[in-house]
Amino acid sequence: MSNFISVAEARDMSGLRIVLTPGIPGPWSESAKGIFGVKKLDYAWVEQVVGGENLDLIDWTAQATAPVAVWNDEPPRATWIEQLYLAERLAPEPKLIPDDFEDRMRMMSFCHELLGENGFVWSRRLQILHPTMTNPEAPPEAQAFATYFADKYLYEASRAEKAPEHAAGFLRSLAAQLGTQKAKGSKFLIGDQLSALDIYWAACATIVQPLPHEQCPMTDDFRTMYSTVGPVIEAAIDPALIEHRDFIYAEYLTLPLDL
């Protein structure tokens, strides 16, 4: 596990921070990660306590959730698209952002409905909500967990019904896109090229099938929550997403991953 600081000693330095949350293969997380890897672009660790107050964070960067990426005296950056721009200033190579405006809008549009609000792991975290927010004899350590995101996550019982078949509806049509790419003769899932998207989803997948525990340490309490998915997701998971998964993570990203 890579050493992390404190949110007071991260305040005190230059150059680039990134408030991460130890222990969990968050996808988010893990999308920031990948990105910043790929550009080989060294920066400090600094601790987010899931669950907890994270005063010190809030009083920095105006919110409470990792991950976080601050450069310098710049603006906190807490969203994927103000983090993957910032990347691309501080290492234009290799470029993750496509050229061609087409193969850009549609990249932009799939990583929305990916990491955006109510998009695909938005609509996953409702999805695993829902059982404990609707049980009144669970656990009171799982009710505080699970409020402590629903709150987070804007949760309400009817939207989280329908989060299954908005996350297969992701999945059936990230499947058709890596589709017409292999017809085309292409390896990834936009152009002819590496992109945000192919790390995105690589780092995302594990909220439906986790890497093996020897590429992906988590407690058994996660990897159970991350992999059961329930009829309707199943069903959409196309053995060639999770195959693009391992392909990315062999020849781009770094296994085992650092938590």
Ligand SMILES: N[C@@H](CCC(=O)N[C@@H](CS)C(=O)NCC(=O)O)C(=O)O
The other form holds:
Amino acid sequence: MSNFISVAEARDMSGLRIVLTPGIPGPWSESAKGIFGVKKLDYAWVEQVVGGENLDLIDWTAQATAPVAVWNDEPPRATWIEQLYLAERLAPEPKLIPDDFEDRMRMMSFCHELLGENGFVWSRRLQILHPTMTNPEAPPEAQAFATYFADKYLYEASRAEKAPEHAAGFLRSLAAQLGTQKAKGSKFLIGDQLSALDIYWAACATIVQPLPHEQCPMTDDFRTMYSTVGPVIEAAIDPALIEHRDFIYAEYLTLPLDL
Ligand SMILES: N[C@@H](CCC(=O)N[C@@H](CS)C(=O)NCC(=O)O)C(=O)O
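What does the same protein look like in the form predicted in complex with this ligand, given that the last one was the form predicted on its own?
Let us now look at the entire complex, which starts with that chain.
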């Protein structure tokens, strides 16, 4: 595993620093690693403490989640879209945002529905929290962990109940897009070359179907949490989407957890 440095050390440095959560193949963190990795941009790995107070991180970036990308003394970038534009600026090639307007619009919509607020990964997180948040008998540690995420990421029971269908709708739409692209003879989700969406999908598929243990040695707790999706989502996982994830990892990405 790469050497993580503390926020305090990172603050004193210049260049590119990315705050990540060690040991967890989190969809947002793996998405950022994928984008900066494909562009062959070197960066210092900075530690976020999952479930922690992260006071130094709040002082530096005005928020406590990972990933965050910081370039020299520019404002810290804590959302996927700011990170994507930063990576595209620092290393224009390979280009991950299509030039074509229609392609770009479609790609950005899918990326937002995948990674943005109330999107696919966000919905999975609500779905994961729901059983513990509605079970007063759950062990206190589990309740504390769930409540931490629930408060931070705007959990509401009514939205969590709709989360499986919301996530399944995204998967059906992405599978249809992949099918359309294949029919046109493209190996990619948008246009005829790799785009940010291919990378983001590969990184985020873990939240419904993690890579096998040999490729992604996550803890059993996280593996169970990520892969317990329920029947609605299960029915929407088109095997072609998983094949696409595997193709993108094989051709373009290093494995999660930096093996
Ligand atoms: N800020 C990111 C999302 C990042 C995010 O939600 N990260 C979560 C993943 S669960 C995280 O770092 N959780 C760990 C924690 O809050 O301690 C974006 O909007 O693109």
